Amino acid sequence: MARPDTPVNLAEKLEKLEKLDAYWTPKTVMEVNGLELKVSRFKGEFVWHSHAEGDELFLVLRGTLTIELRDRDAVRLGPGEMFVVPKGVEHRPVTPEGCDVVLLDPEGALNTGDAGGALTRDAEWL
């Protein structure tokens, strides 16, 4: 677990996110005032959920992502391309290509929110 005094290389952390196969598994690479930077690699389509306890922002690394939302049009992402899911919303993840991203949200959040299920996962530590 990094310090919040100790640098992160976050491109090595990237390097490390590329060889793993497994998608929507999140992976802590600090925290700070309560949230956790995560990244992670999404491929294929979410479960609809929300998130009660926080805000949730996407940053999109590499590929695209669509985040559709139930009360609202899809919002399509790219590269460089960032969007924030407010507290309790519902959205669903979908990337038929795959893409790679970085996540903040609140310290503990499940990636599944409240919805449970089989994608449910708890950020590890990268």
The other form holds:
Protein chains: 2
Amino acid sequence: MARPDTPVNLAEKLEKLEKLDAYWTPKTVMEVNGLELKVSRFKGEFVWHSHAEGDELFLVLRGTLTIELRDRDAVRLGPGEMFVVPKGVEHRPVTPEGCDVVLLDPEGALNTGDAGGALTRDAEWL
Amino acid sequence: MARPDTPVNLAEKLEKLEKLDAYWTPKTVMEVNGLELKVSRFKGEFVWHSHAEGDELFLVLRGTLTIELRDRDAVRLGPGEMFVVPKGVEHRPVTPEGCDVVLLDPEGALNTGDAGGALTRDAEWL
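What would the structure be for the form predicted together with another copy of the chain, given that what you showed me was the form predicted alone?
Next comes the full complex, this chain leading.
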């Protein structure tokens, strides 16, 4: 899909996403300079993975997200907080209570990165 | 400055920015895939300009922002709404009441783009 040339409302997109009732299924809502801005709902534990394509930004809108990392303490994000996992760095998102997030990835990056597996999703436009 | 490897809290950054009491002075708070994520406070009318380096994303956190464009109706953004001005497209941000925004630009992009002038600011890290 082409980039929308009208305003994109994050709350409306998250409402649409909630109706799909799907966790760990990022949907693209904007494209900027070759990156895709996505919204997703997370709940539970994801798989350890890394992204060879580039850095991944996480911005939490609701709830709390823990990003586990191999060689350092986990990072804990609340609403309005963000963190960038650098290209190639293994990480695992964990959120027992669930959270809503904005992600920013290079175009074509898959949610499970190098790990693949059953939770892999193509990021379709929402 | 190197990209922070700890969480960045947008509300805290905006509080710091408020103490500087400066409008139209974007400050960088994160770097991701060669783009700089900035926060800024806008108030009044900016200058018409465009960015040759790439697209520019605007996400409004507080208040209302109008983005005037040459060949189409202006775009009006409220809190939680975003819009991308494509590379090279002339635009002018206008906000009589003021607003807080997040910007995403290619590294090194100046706030006044091709226009230059008295309002030009280097985006320093906050």
